[in-house]
Amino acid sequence: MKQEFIFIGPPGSGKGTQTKILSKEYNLPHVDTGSLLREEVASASKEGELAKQFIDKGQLVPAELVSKIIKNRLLKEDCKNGFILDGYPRSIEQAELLDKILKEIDENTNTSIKVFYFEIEEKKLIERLVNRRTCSKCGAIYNLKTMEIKDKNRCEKCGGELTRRKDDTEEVAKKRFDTYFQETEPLIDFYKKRGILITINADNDIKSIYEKLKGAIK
């Protein structure tokens, strides 16, 4: 059975951290639209230049562009047994496009889709975001406030440089929350009505959240 997981939650709710662990343990690719878009921006492609204008303002990149990127990614060989979608879909429009994409891709396959909603109060999130650092080499995620890190500039796993995302400033983070509440939150009802939504309390430590997640997958 092909396993397809969708992670929904506000910026900084810990979706990326949990996906990385789950992805390793279940051998499923971590498909993260934020990273795919940042790669596109770094490559200075036409699509990347367009995406940058929205990312820098904390707005959603147009649905057609993201869906094209997602479809290309989901067609790759490593997604044939399933995948974890982190940060996609982020609007009803994208969820409807995803339905179409999955119909095309999974036509004759037996699949199981589960949607995890990472629930956490907004006021806890800004602090998480401004203290978030990402390893520029291996992508590990750190929080300067809640984790004990010897050198705040170096990754403890691979020695890579820890960087702060450009859109993790307080100003852009606030805009990203507005976008989340307006565009993404309606997805909670959308998937609840289908009976595939599982709510996870994201205001907990990494290990406890992961245990809950694993328990819900079985």
Ligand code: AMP
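Form predicted together with this ligand done; form predicted on its own now:
Just this one chain is shown here; partners and other molecules are left out.
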């Protein structure tokens, strides 16, 4: 059976960490929308060139264009047994476009679709973002408050410098959280009505969250 997992939740809720672990264990491609858009722009593909025009102006890439890029990615050979979609959809409009994509690519295919919603309180999310650090070399993510780190300036995996993202401030984090819920909260009901939404308590340790995910997949 083809397995398709969709992850939704506010920035910093831990989706990225869990999807990477899940991708490795289940041998399914992790399709991160942000990374995918950057790759398209870097490759100077037709869609990438179009997306760049909007990005350079500080504008959002149109939903139709994003869906085209997503569709091209999901049609690749490594997605034939399923995929993990992270960061898409972010609105009802995108969800409806995704429905059309999946209806087309999954025709005559036995498919299981699950949507994981990472739920976390605003206060706790902001605290997590403010204390988040990223390795400038390998990209590993740490949290100065919830993780035991010998050297708070160095990555324990590769020794690279740990840096703080420019947008990981309380003010910016709150704006991102507010924007997320204005745009994405309707998706919760959208998928809940279909009976495929699984709510995950994101205010927990990595291992506990992953065990919850695995239990829901079985």
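Positions refer to the first chain, counted from 1. C-alpha atoms forming the largest set that superposes within 1.5 Å between two forms make up the rigid core. Please read all numbers here as calculations on a predicted model, not as lab measurements.
Quick one: once the rigid core is lined up, does Met147 have its C-alpha move by 2 Å or more between the two forms?
Yes.
So, does Cys158 move by 2 Å or more at the CA between the two forms, with the core held fixed?
Yes; that C-alpha moves by at least 2 Å between the two forms.
Using a rigid core alignment, state whether the CA of Glu170 is displaced by 2 Å or more between the two forms.
Yes: Glu170 shifts by at least 2 Å between the two forms.
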